[in-house]
Structures are given as structure tokens and as C-alpha cells.
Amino acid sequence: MKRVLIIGSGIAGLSCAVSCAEKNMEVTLVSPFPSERAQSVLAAGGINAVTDRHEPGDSIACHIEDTLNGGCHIAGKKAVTGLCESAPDIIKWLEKLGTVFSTEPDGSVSKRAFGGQSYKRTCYCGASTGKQIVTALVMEARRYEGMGRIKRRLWMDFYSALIQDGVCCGAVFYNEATCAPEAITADSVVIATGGQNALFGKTTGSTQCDGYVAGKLFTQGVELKNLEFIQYHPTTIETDQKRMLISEAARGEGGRLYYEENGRRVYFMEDRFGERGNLMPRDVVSRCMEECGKDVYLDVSFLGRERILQRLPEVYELCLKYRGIDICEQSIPVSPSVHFFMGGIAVKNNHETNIKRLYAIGECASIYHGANRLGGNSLLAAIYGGKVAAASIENNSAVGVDTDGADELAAAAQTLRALKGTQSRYPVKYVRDMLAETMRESLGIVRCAEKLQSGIDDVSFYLSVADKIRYDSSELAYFGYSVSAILTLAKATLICAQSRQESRGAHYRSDHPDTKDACRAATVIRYDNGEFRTYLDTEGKYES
């Protein structure tokens, strides 16, 4: 029986775990917290699919074309085709598992309009689609736990991969219960650890997704891709802890963006792009909001209280709870915020990385979204990617590497011991806060060479003192050992943005405003003995 180690238990990790268990594989599902605390539960909007009862004129071919166009044609057509063609069956699979989708009077799954799409094809569960899907997948995973095919390990923090001769054979973790490193070996390893929100501080996502795993794997020889493409969601509100997402569902139901000038409302997106202006791709909306230079509001009050409470209950409750705004009567003050990372671990069409038997799925993997993700495609990609990886692992007949990870464990233990004696005027929290400030300033909606170089210089300095950063022993050791790899990922992201001297999708350079045919390929970056080396994947090494 094949042994599969899956790191991360959100929707992508759960999808892969259940799919592997269905194929009679033995799964160890590892995460620092339960699935119910994963970022996946925050996904409000929906999941895209052209189902049997689709809007007149829509088709799977149209879904493929919208996805390729939204990604500015640097996502592989073969990968995107597989994603979109599988979407209808994925909706049926989710319903079978118990996902409760909103439905029409005839019993068909309800759909709403989302940005960048030609038709209404986003299936949803009220305003809590992610939560519903997580619940269904957790219940299915527990069924396989009872059968012995899935084993859960909680309160385990990733430390490093076990890689020998270019083959991944497991991983080392920091066990929060024993405060010691622990190795878990497997025939294949799947990374499903989400994006890198903590690089930017306050975002719409969970700061538990900090990018450490991608950063550490990068230093271990794993190539990364398209890090410069960072999606800003145009409609968020600020709270003390984070940016709260005002779901695109609000604009899908008819919500209108405007600013005030000389006592009147200016519906700037409609003035510029026509009737569907409010549902332009997210990079376009965010950039237009930035360019207008005024406070922007989102109005849904004209929909009426009944419809708002029925179709947008979580948006209503969120605004009332955190800002005291009754959206049935008042407009919502909104502004863009970092929301999703199109870039991440470079994977081939089967989701395997450049390291054999090491896979990546979900937001931490870069494959389907190109330069900008369509709303509703992230949940689809997470589930589909998990299924694709499981199928690839099942068909992989290569012999695994035999190791117990003893050398790696000894090295990890030495690092953890050394952390406790670290003394410096730079505490971890201070450095991470400074990093977030640097990244927000350098990698905003509009970038330029001067800001990018300044960011690279700042992060390079933080890296130069990384081994002297003070670790507070009252905190988890994770905060001490993770900081260097997080900084390394931040520098790689800035270098990718610096290397792409054009504007495409979510990457806009004021000093290079044009889109260039010569740059119509993914940016790949690798770590070579401390050097960061980028190249354009013009030959389609990872996607086709």
C-alpha cells in the first residue's frame, strides 16, 4: 500500500487525502491546526462550473477561454482545459459528499456572476461556500479515518523536506506537544499549505499561511514560479486584526462601486467599461480604484433588505459587526487589499515539482491562474489539483528512497537548541512587521524599479541579520526557525517582480506599462548556493 504524506488540511489537502484514500492508499494528513481553522473556510463567493443547466450561450470552452484571458495567456492551455472540463463532475462529487449548494426552484444549483466571466457560472452555498465544502470533506475524511486509510497528525509544524538524490521521501516537523523534531517518511509528499499572507501583514487571508514552507523548499532546490503576480481584491474593509473581504458576490448580485464628486455619485467602473464594469477582473477594478484617488464605496442597498439577507447574509453581518454599517441602508467604504497569490511552487500538469515525488496543490502551487485568477476558480483548482495529484501518485511506479531521516533530525534538533540562546536587538515580531511594511510599499498595485530595488535592499538587510534575530522562548520555536526562509521567499518575490519588465494582469509596472509578447511566459526562479536566478519558461517546462 502506497504511503502518502499530505502537509496542510484545507480544501486542497482534504481533496487529495480523500482521493488517495479512495484509491486504497495510506494517507498521513499533517497540519498545525484542525481543518476547521484552515483559510479555506473563509472562501465566501463560490466555485466555477458549467453544469448541465447553464446560462444560455455558456459552455466549457467559454470557461476555458475566460480563464486563459483572465490569466493573460501565461497559464498552460492543457492544464486549464483539464480544470474546466472536470468542474461539472466536481460539483456532482461535492453534492454527493453532502455540500449544501444554494438551489433554484427547479432544484438546479444556483449561480451568480463573478468578475472576468462571460456568464453566470459560479455555484455557491449562500455566502459560506468554503465552510460548506470543508465540512463535507472533513466528514468524508473521517469516514476514511475510521477505515484506517487516513491518519491525522495535528499541532505539527513543517521544518524541512527529506530529499535524497533529487527524490522526496518525507519531511521533518516540529512537534508542538513534545517540543522536538519528528520525521515522517512516505512514498510521496504533497504540499497544500496555502499562500504567503504573512509577507504582507494585514490581508484578507489567514496569517497562519506565511509562506515558510515554500521558502524552505526553495532553499532545498524546489523551483518557484510567477511570484510577482499578487491579486489585490478590490473590496475589503479594515479591522484591527486584518482586512475583511466583502465578497465579489456583492457585485455579482448587482452591487455598484462609486466615489463622490461635487455632491454626486460617480459610478466610475460603469462609466469606463459599461454595464458590467463592476465585474471586470480584479486587477482592473483595483487599479481603477487606485487611479481615481478618492474614497470608494460599494452600494447594495437598492437590492432591498429581503434580497440582501437572503443572498448576502454574511456580508450584512460582517459589516454590521465590524463597522456598524447596515448595508441595507448604507454604502460600504471599500479599498483593495492583498487577497490571493497566483505564484508559488512550480508544478507540472500532474502537480509534481522539479523534485521527484514532491507535489504541490492549492494556492501554494502555481499552475492554473496565470497572471490573474478569476473569482470562483480558486476552490475549483484546490479540489481538482488534489484529485490530479492523487491520480499521479497512484500511477507512479518508481521506487521510493529508504531513509529514516536521522541526519536531518539531528540537524533540526541542533538548530532548535541554538535558537534558545540567540541574542539580538531584532526580535522576530519586529522583523516580520518591518517585512510586511516593506512588501506593501514595494509590491503595491502599481510598482516601479526604484521601489522594487529598495525592497530588495531592505529584505537583504533583514536576511543578513536573520541568524542573530532574537527568539522569545515563550513563543513556539516555529517563529524562530521560520523567519529566514520567509525572508528568502520575500526576496525571491521582489526579484521576480523586478525581472518582469512589462505590465501583465496583477503585475503593473508604471515604468513598463505595456504588455510585451516577448514576456508571454511564466517567471521561474531557483536558489543556487545563495544566488537567486530567474528565467522565463518559454519552453513550457511546467505547463502545456
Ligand SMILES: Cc1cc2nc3c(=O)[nH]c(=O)nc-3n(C[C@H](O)[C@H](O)[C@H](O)COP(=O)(O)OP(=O)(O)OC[C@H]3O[C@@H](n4cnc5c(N)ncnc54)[C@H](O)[C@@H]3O)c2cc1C
Second form
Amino acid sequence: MKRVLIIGSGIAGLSCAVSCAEKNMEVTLVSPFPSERAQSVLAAGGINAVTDRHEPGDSIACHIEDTLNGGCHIAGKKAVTGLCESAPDIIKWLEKLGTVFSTEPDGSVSKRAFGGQSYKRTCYCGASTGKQIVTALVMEARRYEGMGRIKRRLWMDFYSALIQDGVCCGAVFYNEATCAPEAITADSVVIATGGQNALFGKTTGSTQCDGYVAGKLFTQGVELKNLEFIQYHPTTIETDQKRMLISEAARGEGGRLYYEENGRRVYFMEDRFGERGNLMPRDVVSRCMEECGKDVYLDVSFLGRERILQRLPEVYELCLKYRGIDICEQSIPVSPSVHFFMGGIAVKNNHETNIKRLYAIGECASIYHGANRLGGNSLLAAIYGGKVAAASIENNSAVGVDTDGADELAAAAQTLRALKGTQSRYPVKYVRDMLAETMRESLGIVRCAEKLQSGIDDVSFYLSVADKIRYDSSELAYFGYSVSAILTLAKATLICAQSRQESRGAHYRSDHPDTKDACRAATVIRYDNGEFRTYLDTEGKYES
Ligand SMILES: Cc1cc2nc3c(=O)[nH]c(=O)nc-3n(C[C@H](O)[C@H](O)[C@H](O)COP(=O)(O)OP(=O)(O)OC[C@H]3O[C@@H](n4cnc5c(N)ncnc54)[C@H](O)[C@@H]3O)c2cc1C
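Could I see the form predicted in complex with the ligand next, after the form predicted on its own?
Entire complex below, previous chain first.
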């Protein structure tokens, strides 16, 4: 039996675990928290698919075209075609596993309009699509657990990958229960650890997604891709702990964006782009909001209380709970916030990285979304990626390496000991807060060389004092050992953004406002003896 180690148990990790178990492989699924606490459960809007009973005129070809256009033509056509073609079967699979999609009176799956899409094709489960899918996949994983094909391990933080002679053969973790490092070996390893929200402090996402795994793997020779493409969701509201998302479903149901000028409302998106202006792709809406320089509001009140409570209950509840706003009566003050990462670990179409037997799936991998993701496509990509990786692991004939990881374990134990200490000019929390400020300042919706360079300088400074950074011993050791790799990922992101001297999708440069044909390719970055090296993937190394 092939042994597969999957790190991260959100929707991508679960999809891969169940798919591997279906293929009779032996899976260890590892994460610090239960799946029910992964960011995936926050997804409310839906998942895209052109199902059997679709809107007249829609087709899988149109889903492919919308996805490629939304991504500004740097996502691989073959990968996107596979994604969109698989979508109808994925919906059927999820239904079979117990996901309850909202349906029309004729029994067909309901669809809503989402940004950048020509037709209504976002399938949803009331206001809890992510929770429904996670629950169904967890139930199936538990069934395989009973059969001994899946083993779930909790309270395990990734430390490093075990890589020998260019082949991955397991990983070292920090076990929060024993407070000691632990190695798990496997024939193949799948990374499914989500995006890198915490680089930016408060975002719409989970603080569990801090980019450490991608950053650490980068220092271990794994190539990253398209890091500069960071999606700002146009409609979020500020709360004490985080930015809360006002789902695109609100605009899909007819919600209108406006600002006020001389006592009258200016519906700036409709004025500029016509009837469908409010549902332009997220990068376009966010940039227009930034450019107008005014306080922007979202109005759904005209839909009426009954429709709002039926179609947008989560938006109603969160506005009331966190801001005391009754959206049936009042407009919502909204502003853009970091939401999703199109970039991440570079993978080929079979989801393998440049290291043999090491795979990446879900939001931590960069493959389907190009320069801008369409809403509803990332749940689809997380599930599809898990299935593709499982199929590819089944067929992988690369020779494995036998190791117990003893050397890496000893090194990890030594590093963990050295990190402890209470007195330091650079406590982890301070460095993380400074980093978030730098990233927000340098990598906003509009960027320029000067701000990017200043960000690179700041992060380089913190990296130069990384050996002096200490964590408070009341915190988890994870906070201590993760900070250096997180800084490295931040620097790589800034360098990618500096290297792309054009504007495309979510990457807008005020000093290079044009989109250039010569730059129509992914940015790849690798770490070579402490040097950061970027290249444009014009040869299609990752499109194979
Ligand atoms: C508010 C919100 C709403 C959204 N709505 C939609 C939507 O309607 N439709 C859509 O398509 N997309 C939506 N998205 C995006 C989508 O939810 C995510 O892209 C997707 O769920 C990512 O799934 P994942 O499995 O890759 O990662 P996650 O669900 O983030 O799971 C990551 C896993 O990795 C683990 N992990 C993290 N760090 C470590 C570590 N160091 N060591 C070990 N394990 C680790 C975590 O504990 C977790 O188990 C939304 C996102 C947000 C934030």
C-alpha cells in the first residue's frame, strides 16, 4: 500500500485524503486543528460548475473562457480546461457524500451570479457552502478511518520537509501535545496548508494561514510562483479581530456600490461599466474603489427584508452582530481587503512541485487562477487539485528514499531549544506586526517601485536580525520557529512584485500601468544559497 502524508485538513487536504483512500492508499492527514476550524468553513458564496441544468447559453467552454480571461491569460489552458470540465462531476460527488445544495422547485441545483462570470453558475448551500462540503468530506474521511485507510493526526505543526537527493520522503512536525519534534515518513507528501493571510495582519481569512509552510519549503529548494497576485476583495467590513467578508453573493443578488457626492449617490461601477458594473472581476472593482478616494457603500435594502433574509442571511447577521447595521434599512460601509492568494507553491498540471513526490494543492498552490481568481473557483480548485494529486500519486513511479529523519529531528530539537527566551529587542509579535504593516503599505491595490523597494529593505532588515528574534515562552514554539520563513516568503513576494514591471489582474503598478505581451507568463522564484532568483516562465515549465 502506498503511504501518503497530507499536511493541512481543509477542503483540499480532505478531498485528497478521501480520493487517495478511494484508491486504496494509506493516508496520514495532519493539521494543528480539526478540519472544522480550517479557513474552508468560512466559504459562504459557493462553488462554480456548469451542471446539467444550467442557465441557457452557458457551457463548460464559457466557464473555461471566463476563468482564463479573469486570470488575465497567465493560467495554463490545459489545467483550467481540466478544472472546469470536472466541475459538474465534482458537484455530483459532493452530493453523493452528503452535501446539501440549495435547489430550485424542479430539483436542479440553484446558481447565483458571481463576479467576472458570463452566466449564473455558482452553486451554493444556503449560506454555508464551505461548512457543508467540509462536513461531508469529514464524514467520508471518518468512514475510511474506520477501515484503517485514513489516520487523522491533530496538534501537529509543520516544521520542515524531509528531502533527500531531490526526493521528498516525509516531514518533521512540532507536536503540540508532546512539545517535541516528530517525523512522519511517507512515499509521497501533499501540502494543503492554505494561503498566507497572516503576512498582512487582519484579512478576511484565517490566521492559521500564515505562509510558513510555503516559506520554509522555499528555503528547502521548492519553487514558488505568481506571489505578486494578491486578491483584494472589494466588499469587507472592519471589526476588532479581522476583516469580515460581505460575500459577492450580495452583489450577485443585485447589491449596488455607490459613494456620495453633493448629497446624491454616484453608482460609479454602473456609470463606468454599465448594468453588470457591480459584478466586474474583483481586481477591477477594488481598483475603482481605491481610485474614487471616497467612502463607498453597498446597498441591498431595496431587495426587501424577505428576500434578504432568504438569500443573504449571513450578510444580514454579520452586519447586525459586528456593526449594528440592519441591511434591510441601511447601506453597508465597505472597503477592500486582502482575501485570496493566486500565487503560492509552483506545481505542474499533476500538482507535483519541482521536488519529486512532493505535491501541493488548494490555496497554497499556484495553478488555476492566473492573475486574478473568480469567486467560486477556489473551492472547485481545492477539490479538483486533491483529486488530481491523488491520481498522480497512484501513478507515480519515482523511486522513494528510505529515511527515519533522525538527523532532521535532532537539528529541529536544537533549533527549538535555542529559540526560547523572554528578553529580546525583537519579540515575535512585534516583528509580525511590523511585517504586516510593511506588506500592507508596499503591496496595496496600487504599487510602485519605490514602495516595493522600501518593503524589501524593511523585511531584509528583519531577516538580518532573525537569529535575535525570540518568542515569549507563554506562546507556542511554532511562533518562534516560523517567523524567519514567514519573513523569507514576504521578501520573495515583494521581489516578485518588483520584478513584474507591468500591470495585470490583481497586480497594478502606477509606474507601469500597461499590460505587456512580453510579460504574459508566470513569475517563478527560487532560493539559491541565500539569493532570491526570479524568472518568467515563458517556456511553460509548469504547464506540462
Ligand atoms: C471569508 C472567505 C470566504 C470565502 N468564500 C469562498 C467561496 O464562496 N467560494 C470559493 O470558491 N472560495 C471562497 N473562499 C476561498 C476558499 O475558502 C479557500 O481558498 C479554500 O477553502 C482553501 O482551502 P484549502 O484546503 O486550500 O485551505 P484551508 O481551508 O485554509 O486549510 C488549510 C489547512 O492547513 C492547516 N495548516 C496551516 N498551517 C499549517 C502548518 N504550519 N502546519 C500544519 N498544518 C497547517 C490548517 O490548519 C488547515 O487545516 C473564501 C475565503 C474566505 C476567507
